[in-house]
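Quick heads-up: it's one chain on its own, the form predicted alone, in structure tokens.
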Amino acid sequence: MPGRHEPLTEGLLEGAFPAANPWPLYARLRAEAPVAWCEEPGFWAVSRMEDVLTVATDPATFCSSQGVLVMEIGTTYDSPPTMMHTDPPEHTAYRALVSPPFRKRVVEQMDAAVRARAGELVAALALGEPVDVVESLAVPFPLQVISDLLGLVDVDLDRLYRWSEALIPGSEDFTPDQALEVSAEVTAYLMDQAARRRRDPGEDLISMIALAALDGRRLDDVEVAMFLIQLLVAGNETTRNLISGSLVAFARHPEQWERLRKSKDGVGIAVEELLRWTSPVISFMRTATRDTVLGGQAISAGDPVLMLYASANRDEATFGPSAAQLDITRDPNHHVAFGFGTHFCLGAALARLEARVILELLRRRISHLEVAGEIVTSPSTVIAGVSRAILRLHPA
């Protein structure tokens, strides 16, 4: 046995993760058992920030090429299905493949586009009633922006959705064999849409994808299908649940949100609070590569490491006794929701604009937001997700 078993872990298990409240658990993690290990399936788990940033910094000692989610664990592949499941220097050429329509200069140049989205959908929302936040803004929102940067002209975006749940981990909605036969739906869809870019390509990302090149040599369908899934999926999920939560957040809190409204320029500090707050991603795995030390444990070669990114955005060593406050004005603010290191989130530039447009034109719209029903938080042990929230948005 690579450690004592810790029963707290086994509250980090699908179907025993309290998704509504998870915090209580993080917090006794943190103070009883900071690196704690779980014996059945086996992964070590780290609670603290300042060992999360050791496994996230350190990827000669902790690889993502063995899975990087607890469901992997003792799976092997023929081919990464995610960048995410590479190490460099693999991990750095591809990166470095798609990461140019990211880049927050770049990304930057989207804000009237995306304006434009998200002002359409504030502009419907019902005010003075109950309206489902999720549905009416927090779906469509992400799914427009991400479609827009593919290229993917009078999409059906309940499609669209259908398809990014049945991809994310723990999902209720879908049996495994549902979720297979999605991925196959979906990656055949893209495909044919890469297929008509190299015949006739664009300015979209399924061109620039389709028609890449990795050292002199074209991009092979697998290749292309992984980073069109990713993108589409990782495009939305993340944002979505960010927004989402927040909603619910300000509802909860409305004397954040009325420090939102009166704020000139505090928006971004604001967004940087959500991030951490939310907590979008809950945790990814990386797997040791030789025998080492981790918050004064011994970890052996080939043990998987599950990094709590949600319960380090929590921990009171980084961020003080105000830890477990949401405060749209702390700053600075050293969070992790976009992962670190050399995994640090591609779309993170993205993810930001999307949230602070959306804050932008929502404070000038709304007074207030108070919870008007059902609140439904996905039972994912991976996404953050908030599958329904029913608010009532108070007119300005």
The other form holds:
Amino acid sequence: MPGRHEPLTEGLLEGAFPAANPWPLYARLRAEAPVAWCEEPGFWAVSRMEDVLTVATDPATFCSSQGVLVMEIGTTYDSPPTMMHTDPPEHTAYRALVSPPFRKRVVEQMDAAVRARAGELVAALALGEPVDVVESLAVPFPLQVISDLLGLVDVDLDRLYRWSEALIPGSEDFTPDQALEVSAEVTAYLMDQAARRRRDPGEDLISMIALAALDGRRLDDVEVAMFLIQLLVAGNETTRNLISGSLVAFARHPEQWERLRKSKDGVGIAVEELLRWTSPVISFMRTATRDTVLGGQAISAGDPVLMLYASANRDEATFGPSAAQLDITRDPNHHVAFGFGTHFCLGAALARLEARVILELLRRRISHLEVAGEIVTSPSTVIAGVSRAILRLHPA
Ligand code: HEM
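Alt. form predicted in complex with protoporphyrin IX containing FE (HEM), vs. the form predicted alone above:
To see the whole picture, the full complex is given below, headed by that same chain.
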């Protein structure tokens, strides 16, 4: 659209995005063009916290049903691929259906099981030697936790990992054809699991979803697959990158690890700062349903609007002059690492529990962390990924 293109937004595109250090770009966007038009493929980039909150809390004006990722612009669906692609009232009904096991009080009951999984992995870490903390800790831990919750008892974790990787939007290691093939494979597997639970229900999440009723009818197969695939995928890559990103942050900011170790308090406040700091989900998109104004900028009906959660999490207007600093004692900490409003992350309590448990175990065993080799970040514009992080964890 003539006159409103902002060249800065080109840096947000696949290939040009400075994934390892996007912060200067975000700072310039917030200061110079907080609601900026990106000509190709055509979307508004929203970088300030205030505007992100406006979009996230107004699904009637900024809907999710026309896609939540830039790569979906122009795509239409016969049925929503995930709950994230729905709007009220459909979203409200779906969300109510799957919310109970993810409520904080229910998740807290998983503490012992989650701690046992983490304990095994932490005990197996080679201390004092270079280790890839992505492979040895950050990848297997969330996979184990979600498969326990779903009730996948004897599942092959390598297979689960491959599936979860292939289904991540824009995954680099799979061609679109391979991703489609894996999608069919995982759908068949999960539907078989659902069919078994209908015959012989258990206490697990697959049983709950397989037997769930909505408006007096049982969920159909497409809906069951939609929920199960999203639950399998949503919490893996995100929680993984929170864990690996946090450990890299502690290696680069040893004084923060020292503070965590010396503190007599719980690690909950530190987890919030690590969520803000790593912002594992960079952005999600909405589409304007009507002409509106956002941050003083006119938006037309049909325009895609990209909420840059990662940028909002460094907004000086919210976090003050220390917004660009890692401070594990920051409190209050109103970040949007889990989104905000209607689609606020369903798995937030579970992700917080996982991060807390890992930090509690590590702070007892590790005196300090050191970068001892490659730190490889993924170039994704959606997920702030760390695909390899060679650290040395020094025993306490
Ligand atoms: C550190 C870990 C995590 C981060 C940073 C994260 C981030 C997010 C964000 C930003 C959203 C908002 C989507 C939007 O705005 O459209 C979201 C939604 C969602 N997350 Fe998470 N997530 C994490 C872990 C998990 C886990 C462990 C699960 C489940 C096992 C999960 C399941 C979901 C689901 C189902 C939604 C969609 C909610 C809805 O549409 O109402 N997430 N997450």
